[in-house]
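Only one chain is included here, represented as structure tokens and corresponding to the form predicted on its own.
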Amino acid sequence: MNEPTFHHALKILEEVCTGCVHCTVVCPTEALRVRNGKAILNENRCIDCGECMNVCPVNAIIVEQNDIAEIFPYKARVALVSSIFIGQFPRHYQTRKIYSGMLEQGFTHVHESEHGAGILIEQINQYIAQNSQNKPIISSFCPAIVRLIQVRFPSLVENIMLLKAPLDLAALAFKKELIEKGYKEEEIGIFYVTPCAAKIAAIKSPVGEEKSVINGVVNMNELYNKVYSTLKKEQYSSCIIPEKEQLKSEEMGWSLTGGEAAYIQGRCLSIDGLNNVIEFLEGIENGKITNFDFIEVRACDQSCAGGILTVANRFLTRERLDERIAKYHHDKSEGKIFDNKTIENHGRYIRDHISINSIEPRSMLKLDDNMEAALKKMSRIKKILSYLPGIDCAACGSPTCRTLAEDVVQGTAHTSDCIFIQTSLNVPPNEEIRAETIWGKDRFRKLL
């Protein structure tokens, strides 16, 4: 029963939490409970999707981050930023000026994290052809989806594509380039500017790798505020304004819905939003959805444009990036765009390091290590469920009646935690002690 724990970027502020159960209800992996009036997290179930943070009415759930001051011990301070960041700004700000605003914060180099997508396209198509027995191949781009499959759809783990995301490929290439220019490895700090919590967790605790090449993470909303302030003041005097954009058009849209599947051969589909993804994966798991070669799945609506650490409307972000792609095509036809050679120069190196190790399922509900004991617990869960009302009100502190039954057999809850059971049994007044273990003493004093 001793499951390994995983790094999580989402943190619950106990002193702020009111135990309102909003978070427990929306969690797609049923990772949250309310006990003693506070939300508590089952770390083995959490996938860092951020749904709980989105619905928390008192901002009791936050995302950890590296202080931007942590970049300064490094001689080469690389900001690796998603193209989504560019789409956050009002459209009259040129990309190169946004780059300059980032350099103004202390970074010495700015690169967009989708640079490796060009090489990845050919590798994905080869991977699909070589692993036809595991179709549909499921994209590994979104770390929240990878973790969702691990804990909720373990039978589909073998379908996850074992190739690195562009973020990791770009980090490898730019680090190698800096080393070739004379920097020592310990002098290079690569910091990813993230739009979501799941990527923080993926960097701190990579799936399919022992350690990430990325040194730290800066939250996108924090850096946006700093850069936007610089842009409004037009403070560019101390840094160089880059002369040209470097991403190719297929790379600019990679972090948007459809950006990946558009370049993959065969029958492909793009799905975004956790509820949509779960419904689709259930269809694949039970055999109702078949004959797809590749599935692009992203946890957030509009993919990374809808990340919990973005500041702009996701649809406006998409509009701006679509305009940027159209401008690229225009400038290329006018001869104003020159291909960036960094990635191509290290193409062989990237291809040699593009694979990740196999991904293992993570048991969301392991009743017992002993099979006989587990079967007995399963039987008891069914019996308890027959007494519970089945309306999933979450007033017991567990998200559903089934999870309450699971918690009861695991010894972390009691059947009388259900308010309907209490009523039907005419529970004596001293049983309110049970209720206090869910909601805390202060909540009941407030009602007197």
Contents of the next structure:
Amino acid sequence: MNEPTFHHALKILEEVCTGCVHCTVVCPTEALRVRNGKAILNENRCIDCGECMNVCPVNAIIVEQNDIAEIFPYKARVALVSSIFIGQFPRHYQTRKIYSGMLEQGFTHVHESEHGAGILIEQINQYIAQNSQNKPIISSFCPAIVRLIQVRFPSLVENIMLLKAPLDLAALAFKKELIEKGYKEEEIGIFYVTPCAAKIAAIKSPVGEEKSVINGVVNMNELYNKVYSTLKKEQYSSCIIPEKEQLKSEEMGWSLTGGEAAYIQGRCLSIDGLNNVIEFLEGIENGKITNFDFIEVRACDQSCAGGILTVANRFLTRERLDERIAKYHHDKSEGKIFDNKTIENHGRYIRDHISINSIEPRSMLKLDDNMEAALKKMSRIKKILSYLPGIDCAACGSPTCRTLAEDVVQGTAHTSDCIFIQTSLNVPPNEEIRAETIWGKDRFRKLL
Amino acid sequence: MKMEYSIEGGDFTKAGLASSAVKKVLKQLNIDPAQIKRIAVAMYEAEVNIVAHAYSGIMKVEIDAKKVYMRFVDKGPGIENIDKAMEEGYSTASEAVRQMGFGAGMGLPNIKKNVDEMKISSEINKGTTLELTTFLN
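Alternate state requested, the form predicted in complex with the partner chain (shown: the form predicted on its own):
Shown next: the complete complex, the earlier chain at its head.
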């Protein structure tokens, strides 16, 4: 197998995994197989969407995380948190109390990661105007989608917008401000409170960037538990920031479906949910769907509100944020808004650093680098497929009959892994040893 | 490597399935993404042309290390004036077909733009044969 070329945040707990194949079937890039009774992840194919984690019946798939104690070596400990986090809590908890609960965990600064979307809006509109040859421009906001395109739709890589997400812009601006206030760069730790695995992967090995300005991640569900228990006990000592909303109304909803597209000129569409996105991208790739200027694509249902590390119901999160946006407009009319000026003060710096480098296609579908060899393998696949039942039961440990045929050709499986082939071959009783290589020896014992 | 798909005239819900299947194969053969995109567009247009205009058709694809060759043979009304059909914006598609978002008269010109060689022959009341070739570098 090739050396993994990019970091991924999903991990399989081998001791918990029962090899039930649920995960292999839902993976949009066919990155999972069951071998020897355990799910195995092809790290190069994985896009960290978390579909596998959602369906795992025994919670054997987890998202790696930094220990929250890792913030303490830094003098300035910045929590960069998606507005989605505010939406995790029941409506009666004010934003400033949630902020305060976060400070109680040891952070010295709390900022929402959608800061910077305001500047991004004008830049996206310019970008679309300047890159009309690559229409539709595909948003680079969701890192799972960026990777999905690299792996599964390589011909659409050139359509991906080469601009950073608000998260990275906010991190840049807050870091610069702290440096101007006298902190040394190594004293500043910026930690992203993430609703999903894909953002972790994007921070640990960024696409289109050398290194992320963000120092670490804290998983949202973990921080939720800590903050919620503080709120419940009313233990917060400071309840002062933010005095008023810091985000603009267009920034508050950026992480929700429609958050981007609403502010982009031209013909735009918002698509959420991985299957919907794949169907749409297929259409674009075929030339079936044309004449769009911009598409906002998010891997999760209801975008980040449906992230795998969120706690609250995604629809309630959305409701809460919509309410917050409405309230903002109300407050604004009374002229009470307190603006966080950091982003505006560093607008020029942000604009200078807003681009990312070109993104490379990294198709993982290819059977061989050499086309002659790939053609030979393809012919064999066709032949093997004609023997397989085509019901995609995944009992062989590969998600579909086709992937089994591909795995056979690539030397990682056998045609007789198929239980139907085993039956038709009338295999002698001791051939169950063969099944053990799929399901694992221990599994049989477990069932007895 | 040879593939063959039958295409049903008038069934727009299935238009594009054959093209998608071939596109996946092209990806597995490690063909350059930009080239795949051009082939996919041409193939899809040709497939939809059969659905929109003909009664039935067959799409044959042959791939070797040097080229991708696609042959679309349909049974249908045929094209009366091929030169006219090659003009952008010229279409004989029915109103019903246009209302579904097809039949803008860009099909054949768009196909030609996206392949290296295009041959078309047609016989009135019999059908049309379209041959497309893309050379791989």
